[in-house]
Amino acid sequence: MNSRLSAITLNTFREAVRDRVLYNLIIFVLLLVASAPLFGQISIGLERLILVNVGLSSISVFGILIGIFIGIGLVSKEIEKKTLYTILSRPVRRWEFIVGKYFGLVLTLVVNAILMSVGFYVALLISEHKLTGADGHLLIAIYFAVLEFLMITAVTLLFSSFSTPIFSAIFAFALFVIGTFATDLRNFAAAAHGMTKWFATAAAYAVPNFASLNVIGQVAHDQPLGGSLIVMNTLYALLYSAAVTAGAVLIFERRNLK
């Protein structure tokens, strides 16, 4: 990584930072912390299920909420404070710019992941007394949820290169969803005929699915989960990441900023 592209990475990093978005996390701990005894509470065998579920749900929908809502603003904010145009005079290209700007939101989320992450594993061992090895295969649920992270950020950063802050958002927000149901497109474009098997093929393609990559419930019940498929879903996320920032980058290199 070349120094231009660091320096817009870290200054991405602290602009989220300054923006408090990071202090979410701070009531995620103390919360998950502070109501972890209650969880003994409720039944026995049934504490540990309910606090996975709602520990890694969270990591999961704060760090997407995170990524959508700063992602929407990386470029356009930089043109309403003018500071865009600094920027681009000096020898920074445009790919430089939103590459960078990736890396940055991308960093914040991981800063993010990890610190929730210390404290849902400190709620964890408040509730248990003690963490077991079936305890560490939620690091993969974790790990996908950062995979999930790579590639909401580049979607979030395709609108934005183009679109106002408002319909970025909900462009991001709607595609989430949609690849939530992702495997259920497909079983739809498998089942239908004609064109409307040729458009649902082509739509459960390009959507993100973020469906395979949702494995809190296995992690919950100590299901195991196959190296093959962290494998794919580790290739399919950086691929997928890389071609929508690719189209950010093509979009914004055409773009007219005067």
The other form holds:
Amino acid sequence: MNSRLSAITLNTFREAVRDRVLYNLIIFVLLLVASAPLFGQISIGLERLILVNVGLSSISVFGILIGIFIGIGLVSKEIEKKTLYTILSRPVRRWEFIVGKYFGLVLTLVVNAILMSVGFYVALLISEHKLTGADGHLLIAIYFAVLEFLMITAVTLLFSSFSTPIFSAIFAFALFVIGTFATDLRNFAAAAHGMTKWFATAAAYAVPNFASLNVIGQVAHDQPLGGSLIVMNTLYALLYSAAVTAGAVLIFERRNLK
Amino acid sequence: MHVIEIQGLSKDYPVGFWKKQLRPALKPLDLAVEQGETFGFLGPNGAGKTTTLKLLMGIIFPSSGSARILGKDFHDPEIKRRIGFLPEQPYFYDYLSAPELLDYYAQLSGVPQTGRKQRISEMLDRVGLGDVGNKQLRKFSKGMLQRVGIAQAIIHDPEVIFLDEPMSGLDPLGRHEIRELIQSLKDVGKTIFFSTHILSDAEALCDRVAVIHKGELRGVGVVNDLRSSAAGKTEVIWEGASALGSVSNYALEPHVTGDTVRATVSTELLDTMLERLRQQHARLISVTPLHGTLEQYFLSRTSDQEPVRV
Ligand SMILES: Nc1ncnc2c1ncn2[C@@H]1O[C@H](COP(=O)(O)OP(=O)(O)OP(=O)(O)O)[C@@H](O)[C@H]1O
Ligand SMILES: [Mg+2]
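Given the form predicted on its own above, produce the structure of the same protein in the form predicted together with its partner chain.
Whole complex next, starting from this chain.
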């Protein structure tokens, strides 16, 4: 990684940390840990299932929401406040700026996911008094959450490279919701005819497929996941993010700043 | 070699919601700045100064034309290592402290790690911010931000420095300090291109100035020549309009108000004229040598009544 790219990445991370976004999450994690003993009161057996579902879903959803929340301002704020003037008058290529911002936000989300996961495992330990192999299995769902972050960050950055923060938020959130139902969309496309089929197929491939990244149900019940799913999901998330980020770069390269 | 060479650079902005018309913010501009020159870019509000600087920095793209800086195309990332830029009314990442900000910019400009810290604290001293410590920029006053802005523009020791209204937001002392700082950059041979509408600053610092108005270059002048164009003349005011006839060969542009006459005369003919006025018993009121000022030049270039001569 060149030094300009790493400088922009680290500065983006530093901004998120100093904006205290992460602290809200730490509070959430503490709440989860503190409430762990309460799950035991609900019902023996269901206790672990609820904790795992709540914990893993939170790691994924919180990360995505923070990703959108920070992502919409990454480019627009620098344009609005004209801090980009002092960046672009340096030997920084426009693509380095976009990619640096991308890495910075992904780094923020990964650190955040690590912190939340630690809290989650502590809660698990408190409620079960020991950790088993089945608990290690849960890491796959956390890894897939990180893959989701890669994609949602790219999507948000794409919108924020040409649109206002509000619209970027709406678009990115809409894509996230549609992406969650990507499997249904594909099934619908397969069953449709004519123009509808054409559009539905295009849409099904364009939206980020969050459905296949959501394995929380499976890991909670300790169902086995094939190694090929992990490989395919990784490749998919990397390619999708790279393509979308490239789109953001192409748009930003041509843009006249205010 | 010209350090900055602007060739037909122009920028149009679309105006109107329905019928998109193009309105020029900058009409095709040709300008060249030499090595080591301090060049003032003057113009009233909305003249197109900031537009020109944004074009040169690659922040916006020109409608036509191009420029060369240090002999290379102005979009070449290599030359950006060797130039510095202070935007107008600069704003910075307010969650950083001044040393952190300068460190970030130094990294982006490729300043090596060794000696960077030292350089940053020297730079802060130089712009009068030696004592700010690790205070976040959100707590800085406007003038302090302006100083940080100047520090970031020169942190990587650039050869060419572009400043968009470097004195704005500064108190009189601050203005004086920044003037000295620009002078010190000039003394070590940096090429400086700065926009301003504070004419006294331009007069004190610049070798040459360009006047731009309504997106159009109205004139380029050597500051010393501008000063001397009116030099060598003296204004004489006296009472006794009847004496005017005897000095009509000397008195230039006489204005008569009642019995009082105001006229200018070439300084070498001053003695002769005063002698004649005495002979005619005219009563002298004042004799004032004239200095050309940048202000007169500026006003003559930016008043639309006068024919434009470029
Ligand atoms: N993004 C933009 N869209 C439309 N018009 C613009 C834009 N930016 C600048 N202009 C217009 O271009 C003209 C020149 O503006 P510019 O900012 O270059 O002036 P300036 O000489 O820097 O003035 P000042 O001394 O007030 O800073 C103005 O009429 C301005 O309204
Ligand atoms: Mg301006």
